[in-house]
Structures are given as C-alpha cells and as structure tokens.
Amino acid sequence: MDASLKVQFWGTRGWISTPSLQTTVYGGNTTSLQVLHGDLLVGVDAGFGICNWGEQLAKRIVEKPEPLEIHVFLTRFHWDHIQGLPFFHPIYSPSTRLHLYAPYPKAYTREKLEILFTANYSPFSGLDSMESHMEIEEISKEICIGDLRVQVGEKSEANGVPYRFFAPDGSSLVVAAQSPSLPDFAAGTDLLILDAACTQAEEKAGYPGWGGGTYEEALSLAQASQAKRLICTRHGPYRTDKALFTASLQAGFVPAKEGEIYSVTLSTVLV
C-alpha cells in the first residue's frame, strides 16, 4: 500500500463548466480533487469534476461489490463547488457511506445542499432520497481520517475555508482560495493548491474572473507561506489551453490538469 501523499484533479475549472476543444489539456469541469493516501477515499469539493471520480468508483461497486467509505470536504457552497454532488455515482449505492464536511452547523450545511435535490430544480426528492448512507458533519479545527490529519483554517464569506492535509511522515498539502490569512495557515507546506483565474493586467482590463484571484497574487502568497510548490487551479471559464499555457510560462506557475496525479513531495507529475 502506497502511503505517500498525492493529489488528483478531477475538475479544474471555476464558476461554469467549459468543455470544448479549447480546454482538453487542462480540463473543463468545475472544481473537484482527490487527496490520495493509502486506501482512503478523500476529496475536496464537488463541482462537476466529482462525476469523473464517481465513474471510477462506480466500477468498483459494479465489478467487485464493496462498501465504500468516502469523505468529501467542502470549501464553500458556491455552485461550482457543489453542483456535481447529485450526479456522483456512489451516492446511489446503499453500500456507500458518504461523509460531507463543512465548518458550519449541520443544519446549515444541509440547507445549502438540499436545494440540489429538490423537485423544483432536479429529478430528485431530497437528500434523504439518495440510497447511500449520508452523514453531514461539522468540522471546526481538526479531524483525522485514518492516519490522515486534516486541519481547518479561517473561513470567510468570500473565500470559503482552507484545508490542510498531513500524512504521518509530516508532508502536507493545502487547498485554498487566496486570502490574507493564508500564509500563517499554509506555512512551510509541501504543496499549496490555490485558486487563480487571470493575470493582474487582465483583471484590471475587466477579465471576468469574478474574484478568483490573479496568478501574481498566488505566487506572492506561496512565497509568503514558504510553500515548497504551488499549483494553480479553478481556471477562469474563458481561459483556453493555449492562453493558460502562455500565462503559466510568463508568470511562472504550474496549472492544474484534469486527470493528472501529482506527488506532494516530488516535482514529478505522475500519470
């Protein structure tokens, strides 16, 4: 069993999904990623990218029926962070135990997610109509999933909440939006995964980044955090592969690729 810490991006786009021939390299699904550590099934956010993860897990359910214990941490309740949840295949399996974590009271989280499952907006009849065993859990400061330790940072209305994942060997990764308090929370992390939508010049010119932050700000936060590596994700919805590649070369950052697996402590991209 591989106990090293890795991350796989299932969705890398912000705000709206943008599947097209112009987004095949870096991806067009809204935000979702998986933290890989041993046999644990741990994810962050449930944009439409989580449907791809669900497809992979569905094969395990069908080919070799087994109970799945899945943990999903929600950074916020904006549509691009939750809209894939009703279409996550394991949610229909009675052998699935799905834990949904957010730093809010359980009733508040349920209220925010329930709208996805109401008959007014979908063919479902509520969260409780799903066949999986679902548990909504409030997380305040820290929680352990097996031997993976998860810390919760300062939450805000605009930036959601950052999460930091620690493996037993001390390696860590942080998943977050850009915020002034981030350097303290992410200090010395091996891998910092930050939202970034455009350059500062594009932001000033009116690029529709909708508050996603700039590449320059992401790099500045990574330096202030003394993070060993930075990957930028939640790419702007109108950012083509070509434009993103060019921007990454000019600004000097690594853009997340949908489907790629990255080692937290190595510079190598694992396929």
Contents of the next structure:
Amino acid sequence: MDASLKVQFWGTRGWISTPSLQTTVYGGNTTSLQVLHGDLLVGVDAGFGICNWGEQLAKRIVEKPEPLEIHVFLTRFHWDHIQGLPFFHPIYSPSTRLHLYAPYPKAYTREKLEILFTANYSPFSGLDSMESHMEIEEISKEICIGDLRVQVGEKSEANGVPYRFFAPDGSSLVVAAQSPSLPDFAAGTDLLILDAACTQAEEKAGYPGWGGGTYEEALSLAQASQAKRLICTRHGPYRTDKALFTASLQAGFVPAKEGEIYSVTLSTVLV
Amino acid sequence: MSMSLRLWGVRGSRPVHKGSTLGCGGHSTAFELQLPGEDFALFVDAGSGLAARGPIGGKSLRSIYYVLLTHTHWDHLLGLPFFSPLYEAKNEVHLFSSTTCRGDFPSLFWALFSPSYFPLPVEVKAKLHFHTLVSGADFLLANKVRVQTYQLNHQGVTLGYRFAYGADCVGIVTDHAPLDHGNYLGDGMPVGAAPQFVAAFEVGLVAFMQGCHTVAFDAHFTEETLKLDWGHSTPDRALQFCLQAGVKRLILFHHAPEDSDADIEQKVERCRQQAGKAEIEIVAAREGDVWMLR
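Let's compare: the form predicted alone is above, so bring in the form predicted in complex with its partner chain.
Starting with the chain above, the whole complex follows.
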C-alpha cells in the first residue's frame, strides 16, 4: 500500500454543479476531494463530487464485501459543500461507518445536515433513517486517523475551517478557503489547495464567481505561506474549460482537475 | 400559436458530471414550455438544469415567470436559487407546489436562501407569488395555458402535470413508482393491499394522459433494477400507460445518475422492441432537446 500522501479531486465546482461539454477538463461537480494515504478512506467536503467517489466505493463493496470506515471533514455547511451526502452510495450500506467531522458541537452539525434528509426535501425521514452508521464528531485542534494527523485551523462564518493533513514523513497538504490567517496555519506546506473563482479584474467587472476569491489573492497567500505548490479549486460555475485554461496561463496557477490524482510532494516546485 | 417542450435537465436524484453522461446530460430535472409570442415564461421543476440557463445577473427577456414544481425533493429544487429572474425587481415570479403536509411551501423555499447554506450577497427582488396545488387541479395559467394535475406514487405529494395550449398538449409524469405489492408511497394513499385503489389510480392516470401528444415519463429504473420503494418507474411501465392513453411520443426521463449514455441507449432500444409495431415514438430525454408537440 502506497503510504505517500496524495489528493484526488472528485468535485471542483463552486456553488452549483455544471455538467456540460465545456467543463469536461476541469470538472462540473460541486466540491469534494479525497486525501489518499495508505488504505485510509478520508475526504474533505461532500458536494455532488462525493457521489462519484461513492460509486467507486459501491463497486468495491460488491467486489469485496467488507465494512468501510470513511472519514469526511466538512469545511462549511454551504449547499455546495454538503449536498452530495444523501446520495453518497456507502450510506445505504449497513456495514459502512461514516465519520463526519466539523469543529462545532455535534448537535449544531447535526441540525445543519438534517435538512438534507428531511421528508420535505427528500424521500428519507431523517439522518437516523439511513442504513449506515453516521457519526458526527466535534473536533478542535487536532485528530489522528490512523497515522494521518489532521490539524484544524481557525474557523469563521465566511471562510469555514481549513484543515492540514500530515503524513508520518512530515509531508503535508492544506485544504482551505482564502482567509487572512492562512499563512500561519499553512506555513511551509507541500501542497496548498485554495478556493479561487476568477481574476481580480473579473471580480471588479462583476464576474459571477460570487466571493470565491481571486487567483491573484490565492497566489499571494501561497507565497506568504511559503507553500511549495498551489492548486486552485472550487471553480466559478459559469467558467468554461477554455476560459479557465487561459486564466491559469495568464495568472500562473494550477487549476484542479476532477478525477485527477496529485502527489503532495514533488521534486520540482510549480508555484 | 404553438408550444414546445425544452429539456433543461433530465437526470434524477442528483446532477452528475462524468465522461459517460455527457451525451444525455447531467443536470437534474427542469423543463421549459416554450410559448413564442407570449409575454410570460413557463418552467416545470427547478433542478440544476434551471441554473444552466445562465448566471445570476443576466437580464431576463420577460417579466412574468411561472415555475411549477412536481414536488420539492432536492433534484427538482436545487437550481431555484440560481434562477436569475428572481433577482430582478421588474419580474413577477409565480411558484407552484403541491400541498406537502409536512411543511409550508414559502418556508421550504426561503430555507434554500438561508445565509448559512447560501451565502450569496444577492437579494431576491422579484415579486413572488406562492401557489399550492392539489391533485385534480384544473385551471388556466395566464388565461392561456390549461394546467391539470394528478397525484403520482412517490413520497410526499408529487404532481403529474398536463399542459394544453391551442392544439398542443404535453404531459410530465415524474416521479412515479409502480403500485405493485402494496407499494403506495404518496401521502394520503392507502396502507396495505388495496386493489381497488390501484385500479382507480391507473384508470385515472391513463385518462389524465389522454390527448397528450408527448409525455415525459419517469424511467429511472429497468424491470431488473427496479427498487419499488425508491419511488421511480421503468420504461416498460411508462410504455404501458402511454399506449393505453394513445400518446404519440414517449420521452424516457429521470435517468439514474449511475446510468451511462450507453445504458440509456439500451433502455430506449429495449423499450422500442417492447412497443413492436405500436404507433409510438420512443426517445431518451436529452439535455438541450426541444420537442415540437405535433
């Protein structure tokens, strides 16, 4: 089993899924990613992208029926970060244990997620009616999942909470929205994954990126953090592949591609 | 004077994006009934397909919008906050939903915009009108389009719609499950085997669909993959109802998010074989398609 730290993007889109021929390169599912380390199953956020991960896990359950222990860290409760949860295949399997982590009291997190499973909006009758064991857990500063160490950053209403994942060899990655306190938390990380939706000029002109942060700000945060590498994700919903590709060349950043696996440590520095 | 049916989203359960679903499309359910020359626009369901019309901030061409929901499950609702006419003060938006007995419609609607879930710094400026519909409703929309409803077999209160405009008539029958083995899912439906209820329901649905040139029907499952209590139908069941009602075109709709374009193509082929020599056109719902209703 490969113990080096990697990340796979399952959903790269902000606000709403944008399945179309113009989004096939960078992706059209709302935000979700998987942190790969050994045989652990660890994810961050549960936008609709998590459902494609779920399909992969469902196949695995059929081929090799053994209980799955899945850990999902939630950065925010905004729709595009949670809406895939009721459609994540493993939760229909009684042998699945799904841990949902957020830095809030359990009752608060439960209340926020319950709406997804209510009979008003779904064919379900509440979170507890699902067949899997879903465990909501309150985390504060740090938690270990096997030998993966997870640090919890400072939370805020606007920017949610950043997470930093450390492998035993000391390599790390940070998943975060843009926030002023980030450089301290992400200092020296190997891979910084930041939300960014448009250029500064576009933001001024009213591009409907809606506060997802600009590429320029992402680059300067990466520099201030002394991150070795930056990947921008949570792409603006009406951003085509062509426009995103052009913007990435002009501004000089790497846009996350759905389905792609990225190693956390590289011999070359890309930023 | 003509009406056509535009498919903005054809997927059930949730939107999906991957290489194998690009042909039929990955947006969740949304229809538009296009009425050239009218000063209003008419949509059915508000899944992510409704957001594909364009970003918030766009200028809308008309000033009166009707959005009729089959029901309020996520896949039929989640595009609503991205429906740009909501954000223009010049617009009137009429929202129609069934009587869900578990919550009132305006509060279900406003919860979508709650800042803790949807922190977009925009304000709904259109004048909103909320309407609740019951099964068996029969009324004229904008004095032009006749709308009829029929409660389908799905969790909560889910309404099938029938629209007639001039000589054109179309049915939208989703979401709906077979009533086999006492599988009665809708609010107000009997508990336990009730053959008389089933017979009356089926006769009623056929009568409801009669006169429709085209019907978009829930065909989420196949007979092999059918999970009755999930609330969805199959191409075979859709075909049976359409043949009995004399429908000319069946659009197999509400594709499962797991189904690839090839799976859907196979579903259509098998349904065509099933239909044999019967005079009915069978097609897969495909995002972006516009169907004339004659």
